[in-house]
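Heads up, the chain below is alone and in the form predicted alone; it's given as structure tokens.
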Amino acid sequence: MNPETVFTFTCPVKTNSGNKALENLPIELSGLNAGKPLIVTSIGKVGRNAIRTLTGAFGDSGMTLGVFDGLPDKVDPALIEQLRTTIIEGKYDSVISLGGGTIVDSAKILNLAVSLKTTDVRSLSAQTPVNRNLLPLVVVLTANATGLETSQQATLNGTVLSSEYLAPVLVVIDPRLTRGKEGKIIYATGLAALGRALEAHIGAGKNPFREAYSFAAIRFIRENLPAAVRNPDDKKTTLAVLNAAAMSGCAFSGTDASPLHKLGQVFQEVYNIHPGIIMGMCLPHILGDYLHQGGHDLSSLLQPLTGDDDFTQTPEDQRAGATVSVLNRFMADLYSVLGKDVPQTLKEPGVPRYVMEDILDVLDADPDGVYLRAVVGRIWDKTPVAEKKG
């Protein structure tokens, strides 16, 4: 890379990861001039033990905690307005989000509504100016993350809000909370992280900082996801997968939305399917298309996927094809471990026809709608992945 290339990269997120990482939270909050956080989460998604572990980490800190554990699957503007009132009347000075996915979206929107003194959450839009610091937002990740938790985006009923100030100031990744009850959960988290990291790594406007995050995220997933899927109770490998998810969100923040991301998000928004499940279905098709069409530097993915030796020993003109082959084998190995626990087509989870019509309507409004529709058609049943000819 030319060191004189002009680029911008912003990642305001501090990461605390490892054993007893939660116990540092009181010190971190004090450093942010905060001492009375409101914890927002969904007990149905994270479980009682996760909430107890988080609140127990405050020990004898003397801090007063508020806990709301009834967040729904989607961001609910009316509920956000009620929580905004709770924060103001209770004089809470920070927000802690426990969990992943839409839980963090709700926390980001709540933080925005409080900080901007917005009484009507429905009035927030992509054009809402967010150009100053908000209340301190801490994200405590659990196994059902999507990778967007550390990003600069939040989704409100299909509308994407984006600003560096929406990103959390701190993400905490503690192995007591990264373990999943089943391989399907950590699989979905890992595939969402892998998909975002892959597309960030080959996306337009490359810069060395973004590549550092995406490279590490890809390597972590390649080395740890298979073992984590086999044993979702393993602290070491699940911690690595959640670290990859956090890094993928930071890498994604510096890119434009890409096909894998768009497809994962629309199915999550309309039908509440974890985006990693959809991205896993789409990944072989989209990378196969990239290989066939050219224009994407797939060869640059081979090094984080295989290591320095395999990368250097593979002829340059064969690296793109080798990348797709490695990823296809990787996906096949994951499916062999999980079997029928993870759907490989849209037919398997039984997505209703009326839902598919809603999804296709959303895709039609996208500039890449024709292509995204075609990919959805291929993952409806097991359409073979296109191979490059010649």
Given for the second form:
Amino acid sequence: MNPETVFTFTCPVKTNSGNKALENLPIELSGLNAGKPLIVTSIGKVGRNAIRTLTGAFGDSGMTLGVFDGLPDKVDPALIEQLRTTIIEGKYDSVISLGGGTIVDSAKILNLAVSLKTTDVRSLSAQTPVNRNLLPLVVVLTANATGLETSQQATLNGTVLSSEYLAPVLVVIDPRLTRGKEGKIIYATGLAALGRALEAHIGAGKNPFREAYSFAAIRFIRENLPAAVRNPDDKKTTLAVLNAAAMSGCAFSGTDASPLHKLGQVFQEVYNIHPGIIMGMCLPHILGDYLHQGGHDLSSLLQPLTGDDDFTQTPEDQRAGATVSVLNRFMADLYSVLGKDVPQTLKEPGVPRYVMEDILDVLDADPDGVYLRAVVGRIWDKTPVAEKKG
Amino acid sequence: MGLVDVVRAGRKPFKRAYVAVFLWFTGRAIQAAAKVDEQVRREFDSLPDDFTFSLGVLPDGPWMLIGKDKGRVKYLGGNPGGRRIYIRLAMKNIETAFLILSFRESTALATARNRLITEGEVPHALAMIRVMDIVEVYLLPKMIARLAIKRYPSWTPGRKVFGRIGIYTRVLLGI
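What's the form predicted in complex with its partner chain like, now that we've got the form predicted alone?
Now the complete complex, all chains and molecules, led by this one.
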């Protein structure tokens, strides 16, 4: 990295992580001049206990909270407009989003609609200027995150809105909420974080700040994801995976949309499948392609993926190849832990043909459409990576 | 019922009561230690004549106030009452206070974990931390005090036993 390179990096997200991190919310909010937050979440996705834990953390604060727990799987403009009216009439002064993925997208769009005084949410588009501070948005992560929660993006039914003001001001990662019911939930979260962090680490326009976030995210995943998948009830390792997810979002914010991210997003929007599952399927193929094409600094991934000793012991000209081998072994190990719980090809979850056609139509509209279609073809019924082990 | 459930934040009366009693007892113990222990007396001698220190929980207490009045160290209750506070050591919430005051996290660890807010000059704050560490050594059995402070001091048995008797007696009598 040439220190004279011109670059810009913004990460406006403060992080509160660890034991009793939730209990800091009242004082953090008062520091943001907020005293009456609206909590938005989906009870079906996060569960009643998570909502109870969050509201319980406000104990002795004297605050009044609004709780809406009925967010759907997709951002619903009509519902957002109703919630906007509720925020204005109820004089709520901040938004807390409990959960990950589309829950946070809904919270970001809601925050935008309130702050920009937008009555018609459908009118929000990628061209909508977002150039001033919005209401304080706090994201409380749960096990089923995607990493995009801390990013400067929000997706409104296929349209990507991007502005540094869309990023939350605070992300809270508390071990009481990071534990997953099943290994596959943590697996999907971890793979989404790994995919975005890997692409941020080698993507165009590298800068040392972005590299610091992506390096830490990759290393956290390498050191903690296998154990978290084996025991999704473990506070320590699941907390580390969620930290990696938060860091990957910050790293990703300064990166151009990459093939892995695009594929994950398309499948999430069209078929409501966690982007981490798709990114896990695509990761070995895309990195393999990068290796053959050259042009991507794969060797720089070896250090966060293996550790300092293995990195220094590998000759410089073999590091790129070693990176792909290490990653394939890592994926094979994860698949061997999860067995049939996680699909390794698109055929396994039984994506219907008409859905596949919709997905391919969306991919066709992308400048990288031809390549993305080719990758989808390879993960449709390709030999699972686990069977290649050894 | 509307679209949104309106929830009033609950109370934590047990933890609040525990913290209030602990702060009350510690406040009286600091007043007593300033009379009984030479090191505590020297620490207070180095502080301004109208020095006031408060320790408590955000957002609304409980609090403990210690102040110097004509050279004497006094426990001033829980209400600052318009006094100028030199040092304010605030625990961010009642859960944090309970973690620290039930000795599950030492003051040093809690500070490292950003659980405390210090307002005032750092040398004054450090002097008060040293005073509280000494008081905890007097008040608590070694096994528990080791959890609360950074390093357990090696005092003579005489200092520990006579100091402990003196402080407990003064705390209970309020002198």
